[in-house]
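Just the one chain here, laid out as structure tokens, in the form predicted alone.
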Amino acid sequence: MDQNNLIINLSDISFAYPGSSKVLDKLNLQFHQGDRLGLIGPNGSGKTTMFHIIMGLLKPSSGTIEIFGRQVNGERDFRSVRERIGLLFQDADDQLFSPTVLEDVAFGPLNLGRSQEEAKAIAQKTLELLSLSGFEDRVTYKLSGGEKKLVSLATVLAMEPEILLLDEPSNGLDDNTKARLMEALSQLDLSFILISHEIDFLSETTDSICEMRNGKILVDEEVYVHPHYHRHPHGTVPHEHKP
């Protein structure tokens, strides 16, 4: 891959929460323009922590972070990063805070200096992309879990980022909402890293899938997805498959 297309370069990143052992242990990641990377891994393996470090929400204890070709360190550096990289939080309630859907989706463009009219037009266009036309006046906290997820994604996309970091976007969605999300992601001309426990969802939305374990991305152990056929004696009973 052309190094000129290198967007995110994490080198030997380590991090531990107070009173805990290392969550990230000399993690390395090279993410290029055009990449659509899926990440799987057990809870506690450091996936969300890595996203928060990329966005400057957490500071690593060691290692270097280069984004868009330059090293970033302090808050001033990360402010410009946040204007170009959109983070979708795992919990939609951490992302939504305005009374109505339109206000929430328009907030980002307004914060970036767009006029009221421009922000409203961007918000409506983004809602249309996610098949959420007609949601403009809906009360945010009254939305279903799946609707909140899609509106949260709309708030991120409305800021017109160059890169997306998507933390468990399909978690808790019903099949129809998940299909709408997959269709929306397929239409985006954006590079992204997508965390999910759902192999089928990752196989439909990303170009490669890697595992994260023990605070590292196992780049030499790319996950290969294959069809899985099986039979259960009680197939209607809800059950779960671990990756």
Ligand SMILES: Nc1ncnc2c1ncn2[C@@H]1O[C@H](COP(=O)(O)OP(=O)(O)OP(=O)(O)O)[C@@H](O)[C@H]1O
Contents of the next structure:
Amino acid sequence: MDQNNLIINLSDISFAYPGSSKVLDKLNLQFHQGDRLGLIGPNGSGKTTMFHIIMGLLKPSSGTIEIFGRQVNGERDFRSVRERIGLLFQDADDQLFSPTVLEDVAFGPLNLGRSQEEAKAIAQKTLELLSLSGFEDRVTYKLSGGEKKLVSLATVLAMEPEILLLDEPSNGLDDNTKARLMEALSQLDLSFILISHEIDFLSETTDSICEMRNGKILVDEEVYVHPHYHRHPHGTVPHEHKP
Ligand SMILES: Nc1ncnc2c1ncn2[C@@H]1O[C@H](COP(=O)(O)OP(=O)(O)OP(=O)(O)O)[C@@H](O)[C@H]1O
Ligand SMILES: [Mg+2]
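What would the structure be for the form predicted in complex with the ligand, rather than the form predicted alone?
Below is the entire complex, every chain and molecule, led by the chain shown above.
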């Protein structure tokens, strides 16, 4: 792979929460411009932890992090990383904090120095992209789980990131909404790493899939995840299978 296009380069990253055993153990990850990478792995295997390390929300005990070709260490480095990489939190309640949807989605652009009018226009355009027009004045904390997930994604996209880290974006979405999300992702033409437990969703949205296991990332050639076709009672009712 072309080293010039290397955007995220994690080398030998180890991490443990205080008082616990290692979650990440000399983990390596190379993510390039244009990659649409899926990440799967058991509950508690460290997927979310790795995203938080990339964003500088957690500090590894050892290893190096290079992003956009530069080693990142302190808070100042990570501040610029956070302007270019958008993280969709696994839990929407960690993302949303404003009283209304429009205020929440406009918050990011405002914070990046846009005027009130510009921020509002960007927020409305982003809501439209996710088929959320009409949600502007809805009270954020009263939204359904799936609606919160989509609005969270809108808050991330409104900041016009270059790269997305998507932590279980399809979790709790019905099939139609999932299809809308896939459509929006393909329209955006952005590089992203997407965590999901749904192999079919990963196969449709990403170009390669890797697996988190024993604190490390196993790349495509080492994992044999695949979609499959099958037949069983009630099979005509839309449904999904967990890995
Ligand atoms: N703040 C924390 N303090 C202590 N331990 C934590 C903390 N956050 C996560 N852990 C533990 O670290 C491990 C990895 O958690 P993480 O959330 O990264 O897993 P994950 O792969 O994202 O799992 P899931 O698929 O359930 O989202 C788990 O055993 C979890 O219990
Ligand atoms: Mg997680």
